[in-house]
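Take a look at this single chain in structure tokens; it is the form predicted alone.
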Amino acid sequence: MKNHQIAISAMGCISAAGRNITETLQAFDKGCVNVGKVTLFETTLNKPVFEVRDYQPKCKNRTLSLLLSAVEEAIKGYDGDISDKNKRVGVCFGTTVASQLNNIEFYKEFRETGQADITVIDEYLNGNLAEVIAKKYKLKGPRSVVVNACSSGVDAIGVAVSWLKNDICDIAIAGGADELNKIPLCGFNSLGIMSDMPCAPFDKDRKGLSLGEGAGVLILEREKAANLYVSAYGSGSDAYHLTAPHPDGAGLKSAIKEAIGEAGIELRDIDFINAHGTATLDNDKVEGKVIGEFFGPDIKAFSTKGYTGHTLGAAGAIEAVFTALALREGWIPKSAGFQNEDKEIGISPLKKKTEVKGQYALSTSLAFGGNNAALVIKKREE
């Protein structure tokens, strides 16, 4: 595989932090946190969530709607014709919910009456994220949907990078999307890892995660001059446990080593880290220890889940966009929710907006099943 430069030609994102990049940067700059009780559906669970509010959906399928918003922003910022018939444009998105759980009412009605309106099933069958985007923009290239738990968004970007490096396509639209849904809300609550308060990543008094929703999208190209690049992608699966991370962070270590090695840089070249930082006891402890072991206790680290909540399959993609924005803008936000250092973790996330001047940054993702992924994002040398 040739070590081609993979340019980030355009980006788009939507989350509780903002409905686009401009709103997101404003929230980061001011430290604004948009969290509250879910309004999308009825539930007796009084857990805080990071919902995209004041949002007019583009279709009934909410995951697809969020993705469409991010894709449209990216395409609007793209300097070229994404629908050029002479270009092979690949499409790869990560997800976990993907609106496939929006047929609860169908099954309820069918169970109670023996019949139900089939429309919702048609919507599900026509809800493949990659297929819908490819069809909408008449794209002629490979397409795939990655469902790999909470690393899905980063893994989808990794797949797209592989396509470009191996000349399978000329351009790729990659990222991830997920919506707030009552099934994962109840599921994570049953695991006992949801907080009664807004999540506090890496904080000594953290009580668990808060769910969120959104989408993040990158438009990637090979051998194009750009200000930002996906320098490398690494993955590692330790298959330690269905939901718990390996105590020593074996899979995460493997993913980081692969990404650093593929980028052709040293650990010391990483200026800052956008950590997965879910605010669960085990995840933050394991991830923090690995980061501290690799990069030292003084590495500039933060988690943006204090602004977005855990967006599941979209998380890695949204955070890839955030990491690229931080390099572009020259600053990173404070780690919302973090107040008290946990001595067992070994790192202390930023408590204030901080200037950054380095060329490389790392974004990490930890997922169920021992899946781990890492992206190295690069800024062009001035």
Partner chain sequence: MNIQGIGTISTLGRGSESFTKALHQGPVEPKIVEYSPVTKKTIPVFSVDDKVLKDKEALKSCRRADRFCKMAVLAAGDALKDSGIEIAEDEKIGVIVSTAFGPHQTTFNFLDNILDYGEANVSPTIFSHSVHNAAASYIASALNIQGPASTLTDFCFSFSNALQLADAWINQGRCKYVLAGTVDELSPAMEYICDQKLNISELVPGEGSTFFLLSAGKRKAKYCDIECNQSSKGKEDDGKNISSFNNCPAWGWIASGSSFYCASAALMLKNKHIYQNFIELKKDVSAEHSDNIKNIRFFDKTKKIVFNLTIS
Given for the second form:
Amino acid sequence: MKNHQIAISAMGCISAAGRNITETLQAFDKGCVNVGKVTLFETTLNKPVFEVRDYQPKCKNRTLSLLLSAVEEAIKGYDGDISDKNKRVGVCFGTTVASQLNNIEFYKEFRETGQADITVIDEYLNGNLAEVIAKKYKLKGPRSVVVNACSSGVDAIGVAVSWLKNDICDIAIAGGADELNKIPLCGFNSLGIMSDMPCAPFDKDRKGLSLGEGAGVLILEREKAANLYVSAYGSGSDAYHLTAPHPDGAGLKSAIKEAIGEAGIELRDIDFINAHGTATLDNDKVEGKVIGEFFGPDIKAFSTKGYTGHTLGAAGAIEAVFTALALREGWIPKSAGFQNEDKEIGISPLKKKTEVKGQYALSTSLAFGGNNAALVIKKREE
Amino acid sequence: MNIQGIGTISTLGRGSESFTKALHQGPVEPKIVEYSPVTKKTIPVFSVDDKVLKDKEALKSCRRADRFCKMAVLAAGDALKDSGIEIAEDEKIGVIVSTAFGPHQTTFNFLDNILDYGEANVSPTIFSHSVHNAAASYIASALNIQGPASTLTDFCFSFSNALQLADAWINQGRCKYVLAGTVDELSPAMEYICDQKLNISELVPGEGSTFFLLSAGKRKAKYCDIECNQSSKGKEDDGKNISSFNNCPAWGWIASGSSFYCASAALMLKNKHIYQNFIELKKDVSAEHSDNIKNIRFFDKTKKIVFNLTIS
Amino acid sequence: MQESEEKRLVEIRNKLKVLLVDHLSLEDVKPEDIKDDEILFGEGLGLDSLDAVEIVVLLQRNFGLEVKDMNKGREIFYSLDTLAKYVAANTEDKSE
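Take the protein just shown as the form predicted alone and give its structure as the form predicted together with its partner chain.
Following is the full complex, with the preceding chain placed first.
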């Protein structure tokens, strides 16, 4: 099979760091962090979160609304006609919240009375992210929703890359979206991995993750001249534990190896790494060790979770957008939240905005269930 | 893509043998269950007997697994075993789990926790099992599979999604084999939803899991070749066609159930026998031993996807 | 006095054994199979990190105890005995 180049034709993103790419870059440039209490719903859990503020949702389903915002930004920046009838346009998105039958009011009513407002279910059945976007833009191509927990967003991009390489579609809109929701807030709290302070990825004193919300979207095309490309995607399973990463990072290692091999490059060609860096004790230790082992302790690495929080199913897609932006802009932001080096971790993220000149960058994701993924993004040779 | 192994678990029992036997025997009676102690309302269902989910050996690394995960692990493990293929260490297997609704019983259990004990007092074990990809995680650890794994969800299109991605992974050389299948479960809340949304006289809700071990087309098939396409590409009628799904097959209505139709079609080709009662038959195809049957093609319920199974 | 304390420890141990078996899906283990000084993690009862956070919830729900610092948790959760002693030391004896 010919190793097609997959061009990134357009991008869009929304998170606590900014409601679009321009705002996001401004926040990264200044090192601005937008973190605060939960305002979207009533909760007794007093944890800092990264909500998208000053945002007028486009529809009742907030996850879908966030996705629509990112898709609209990407389509606005796209120089072709996304609804071109002669093109097969695939849609693939990752999520966690939008896929679940998790409406508390509905369930409470059912539990108490044996019946409940069935329109909630209609909304759920009409809320499949890929279906909604395909219908809205009258797209005739494959569609999928990837539900791989915290690597869903990057895995959705991986599915789109597979479709394009196999000529299943000509163009793909791929990414991920998740809203800040009560269920994961309670869940991550019960796992004891949520921090009382804004998350501090890779820091010696990190106390866990902070949740966020958002969406990230790429428009991908095969064999098209572009400034940025998805060079390769790789993934691997730990086959180890439902919630804990493999202590040696087995799945992450095979994901990185697959991606580097598929890209046809060497480890040393990677100029910088946008790490998953959730700021939990285990994730950062395992991820940092693998990165340090593969790329050496001096690799330029950073985590953007300090700006966005952990956006779950959106994270991998948002970070793919951030990685592509860093290549395009020629700089990476300071790792917000990071202050003190942890000797147990093999890497030390950058404390200030740093210039980057290389051609290749890597974005990594680790998820519940032992899913691991790696994405190589490439800048056109100058 | 060739089917090398089948594993299935449903109201008809576990394994392709009990599935075939049930197809021979024809329709079974559904169980009547009460989905709410308040309204005492009942609904007929084709549910999986908990006894069928007991297998210490196959589930030894699945102590905490819920029904959803257990069904998937057993079906996936059986598909691998059924193939008889010894996977060498350097050969990658991928796992693709597709599900219409995910482990909703576990999600509801988690909501019970929030309602009963408060937000700060919920079970982390239940939460971690409420993610859709918990089943894929258990499959990977139970079968020690370190290749790529993905979980897809798209209601009735879940299985065709999975087949399409499996085909892409194999063609691309990402893995030599893919374990691809579906899993969906029943729960009281889902039974209420089905009671509201489905025409129960025609569609009795079911649950279960079916997995296939798939290989590239060039490897000799234990069962048959399988492909799925958008319906525009498929020819609708060539005499041997089977037109569409029956309204209520022996395993019940399962949103992701096209995998079950594919499993029965593969078994029909392998056994050279057309089974009644699960697919609407064309009049010229009779339910008897047939050496001539080489191809089965049928639409899914939405009439948008055509599945095409061929034996060479 | 000492006798009643020991009696109370026995009660707590028994209650914990039942809770662990019920809530950690310990297949084929009966409460009475668990030794009083059973090591909980690794080689002992074979529990893992997910069980550890589940025990935190069990202590909260059943004894009103909050274990926030998991480093301290490691000592408390070492064996059934250390766990029972922690519960005894941090809850009131209702029999008195």
